[in-house]
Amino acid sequence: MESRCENCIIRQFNSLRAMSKEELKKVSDTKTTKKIKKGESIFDEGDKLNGVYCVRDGVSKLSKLSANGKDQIVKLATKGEVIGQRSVIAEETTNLSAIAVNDMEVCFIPKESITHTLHKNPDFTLEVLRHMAHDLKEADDVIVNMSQKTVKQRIAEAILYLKNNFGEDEEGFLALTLSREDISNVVGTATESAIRIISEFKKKGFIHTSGKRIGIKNERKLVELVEGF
């Protein structure tokens, strides 16, 4: 049973909330819902997108391949976020890849319903601009972090970010499990360095681990490290 955009609570989190009833109905009539398995790609860097993806469930990592063949994860897109918006509006190929971190459900919304509404509805256009401006700000923060914080600080910050944004499970581990390689790609370091620093954090009693899973033991110490104390 396909859900209708008009009744979808998730649209409150993105620019679709500025659409009128009629516009939403149009989107709903043309969209398709897809299930994406963990590790599968939604789109690849350099793809030409014929629409955008609204995340209904799950998490996607948006990454860029650097010249040395390493992925840099730029953003984790979660429930309610629209991905592919920039390249559809700019009419450019995608500059990032989107891969499912866990099992996902996404709605694919064809380009036409988006561009048509952009021309007709200034409230929607403003919302889209706001979301893009927010993404730009986040990208700026990432650049500053990369250049001004040590790898240890960035890994501590990534662990805190995962807790604050995705929460913890009943056993006290981070609810979203990223591989060591993904963590290294978020902070922009070699996987070996990430592994070494994570075990150092464990030895110091900042975190506890079980396989890939990480849990926070001493949040204050992690925060102090990030703030440079």
Second form
There are 2 protein chains.
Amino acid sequence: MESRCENCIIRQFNSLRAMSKEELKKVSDTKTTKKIKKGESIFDEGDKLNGVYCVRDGVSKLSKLSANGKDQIVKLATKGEVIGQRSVIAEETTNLSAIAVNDMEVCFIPKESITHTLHKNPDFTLEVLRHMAHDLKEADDVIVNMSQKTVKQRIAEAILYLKNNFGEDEEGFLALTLSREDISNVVGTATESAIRIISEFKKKGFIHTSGKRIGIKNERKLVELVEGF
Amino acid sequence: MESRCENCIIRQFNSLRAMSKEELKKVSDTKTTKKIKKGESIFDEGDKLNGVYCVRDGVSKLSKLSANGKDQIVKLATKGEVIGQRSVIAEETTNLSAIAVNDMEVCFIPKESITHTLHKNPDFTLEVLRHMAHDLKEADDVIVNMSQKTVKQRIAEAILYLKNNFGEDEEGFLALTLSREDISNVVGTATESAIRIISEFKKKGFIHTSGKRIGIKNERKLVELVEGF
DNA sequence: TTAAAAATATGACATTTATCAGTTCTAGAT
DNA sequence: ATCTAGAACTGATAAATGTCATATTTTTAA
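The structure above corresponds to the form predicted on its own; please provide the structure of the form predicted together with the DNA.
Whole complex next, starting from this chain.
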């Protein structure tokens, strides 16, 4: 892969595209690339971040652990997304942990390059702001779904979300395979409940499975379910 | 109340404080002040906003209606807060409705003054960004609470939130009185469930009530409950 | 390749929460 | 002051979801 930010395609998908040539050069000169293995954490809840992470490959789950040992996954960040921005901007410790769902490659960008540009380049700041506005809308939608939809509807929605955001492989399975536990943590339910509902969907012919992999067989039915028949 | 933004105290609490004298003058010249009666809406889900609203007095609930007629309140905006920012920045229709919880006075600021400053004054843009980063963190916390806490815990938390954010009156009641229905919509539960739990708190001596008003009698117990004994 | 570990799956049951059907209270209009 | 619509409340169920116990399958790693 290309190692100069100026030439990195990933950049096209995030706010870094609003940086000037010089700003980008500085980022490129100070960034470091890291490989993170499946299951390892990029940062943990409560950490003070010294920069942001730009995802080049793989997927990370952003989640928060509760007292009773349960995890709530708030977001899945994939290729092109920048994580840790919120904490760096607000100058607070992170409220979430970032754990690799599969093997990842990320670029660490020290916060100085970012904060300097935030103060000097309104185009960049506005671009970051727009991204954050989008994230906030999504978060609001999640809140509403959590309170107004049943677990069954939320699981159906999660399956459709995985298809729309990560696609399917040649065999027709979701390209991103999450464990049943991760699915339950996205949806906010007990693992057994998630498993039970997935089995039910399988019996009804909405999906097919092979091990932990899930493939969609009847998308229409899933959509109908999400929308309440 | 003062009618020039330059002299408005409210401004101290929101991102407008990062505007320059000239920018503020322009805002002041183009803004209009509106009075909104309890129960009236400032804008509705799906509206295209031509500006933002700065709350001078009163409280607005930002909520989303679901197919089954239930409302989820995502945020309560009070004196000093600016609402509608997210939609104006993302150039999208609003995802939420804003309804007055009590009589309100708001200033409408046409979006031109805002967007112009967003492009020109990085201090302002960064200030807005910081506020949005804060809102996003709060939204994440709500998501986690919704999935990991019981209805009882969430009601206790809501009562504490109301105390911490809106204070108490001379008689020891929460200064902001929400209907039981609104409380249930904040917490994401059925109105009857909210009522039942409030009655239980009263029986246990955690709170006292008078009509719809609620006062905290044993804050420690409520805090313990939220944290899981 | 195979044993151990981890994840998935299923049943029985407990708990939480929603729903429906009423009654009582309260605030605002007359 | 009193009438009345809308809140607030309560009880009886029903439905959804969580928990615990255990069996089975899949994955991992020796």
